[in-house]
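Okay, so here's just one chain, in structure tokens, the form predicted on its own.
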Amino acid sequence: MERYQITIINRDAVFSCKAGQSLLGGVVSQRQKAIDVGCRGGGCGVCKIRIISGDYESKKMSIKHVSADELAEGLALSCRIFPNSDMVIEALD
């Protein structure tokens, strides 16, 4: 199966990813503490992050965690964010 690499430049982080596995679930399977994890579907907003760069797919997203412009602006939560190469982003507090 492909992995990814996902670096986290505010975190000094590098963790890997499965094709098919969100950026959450990724960096909760290697015990890493670099994103906050709240209910992992989308419906509390703590995991929101920005993307940096790096192709993925995306699920949807509530517009009460993540507007149109927030979207356009890279953030997302990354438990709806399913990289499809190696990606960096930027964990938000």
Given for the second form:
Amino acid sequence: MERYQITIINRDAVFSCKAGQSLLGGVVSQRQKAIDVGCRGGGCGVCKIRIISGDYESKKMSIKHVSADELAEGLALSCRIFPNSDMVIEALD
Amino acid sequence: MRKGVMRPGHIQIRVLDIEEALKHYRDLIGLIEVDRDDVGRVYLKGWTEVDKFSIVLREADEPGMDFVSYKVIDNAALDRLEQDLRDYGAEVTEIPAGELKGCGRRIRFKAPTGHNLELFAEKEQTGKWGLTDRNPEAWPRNLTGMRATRFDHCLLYGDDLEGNVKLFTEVLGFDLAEQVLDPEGNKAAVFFSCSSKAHDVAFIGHPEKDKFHHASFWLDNWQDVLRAADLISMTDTPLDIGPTRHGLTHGQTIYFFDPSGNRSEVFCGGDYHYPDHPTVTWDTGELGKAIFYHTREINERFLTVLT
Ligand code: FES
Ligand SMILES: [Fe+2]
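Instead of the form predicted on its own shown above, give the structure for the form predicted in complex with the partner chain, please.
To see the whole picture, the full complex is given below, headed by that same chain.
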């Protein structure tokens, strides 16, 4: 099965995601703590990141935590981002 | 002093995707879908509930709670409570009958913690789902998922707990059944009952107003809570914590998240409360045990992850 390598530039961390797995799901499955884990449904905002590069699909996330402008700038909730390629991201908190 | 508020009537929860939310509330928790309306809201209830609905799901861009409503014994009590709320200084809005299908006139006001609260006296009664009220069987055989029996309470986060104590006890006639106090005597959490349940609604202190922590559904026993835990694993539903027991109210419980990040609880057991009972107090120094009686450790996510 396809696995994508995800680099968190400001945490010195690398993990991988299976096809169909969210960024946060990948972090959790490898017992990493690089991103905070909350509701895992795009509602609470604790898993917020900035996307630097890579292809992905996304699911709807709470507009309270990621506004339309932020979304356009590459900010996102990592539990709602599903990689389609290797990605580089920045953890925020 | 009780003023005719009987029980939680319904809660309207915002979700990011209504069909995904139904997989959670209907198929996993096992609530019964009873109706939909022309603005796309879906109405559900637990199978033991006599009134037509207790959960309303609304699709929106931000999850959380729109409002929670309490049912009052009759229209005369509703009129008295409305006047009491105005005298207390609340801004009261009238929501006409039928705005929620099958529900009578509602009066809406804001709690000092910023939450939208409502009272109503009339709702269509469709009876316990799958049973008649003449020689009823013990339970209907075609339930799904966790087979939750009713919407029991919600826990909300907000800033002005003292204000809420005044509103709930002096104006609405709830009892302060349990509380958490810090060493200076400030309230960190307040649990209110308008019945003989340990709580009908609870609030935890938090700097931001109008936050939603969880909606809770009743199960009959600990075995059902363990079965719910199995279903959470089988469906890969995000788990928050449990199965465990709370110190506060002593309920046996498990917490998990809906697909939009709203927290759900199913629980059983715990304490009861009568109006002559003194308030039970937990100290913030014992907060770990107050919240999770077995591990006795505060879990950061449980305190801070909200919608
Ligand atoms: S974990 Fe709550 S928004 Fe991602
Ligand atoms: Fe609860």
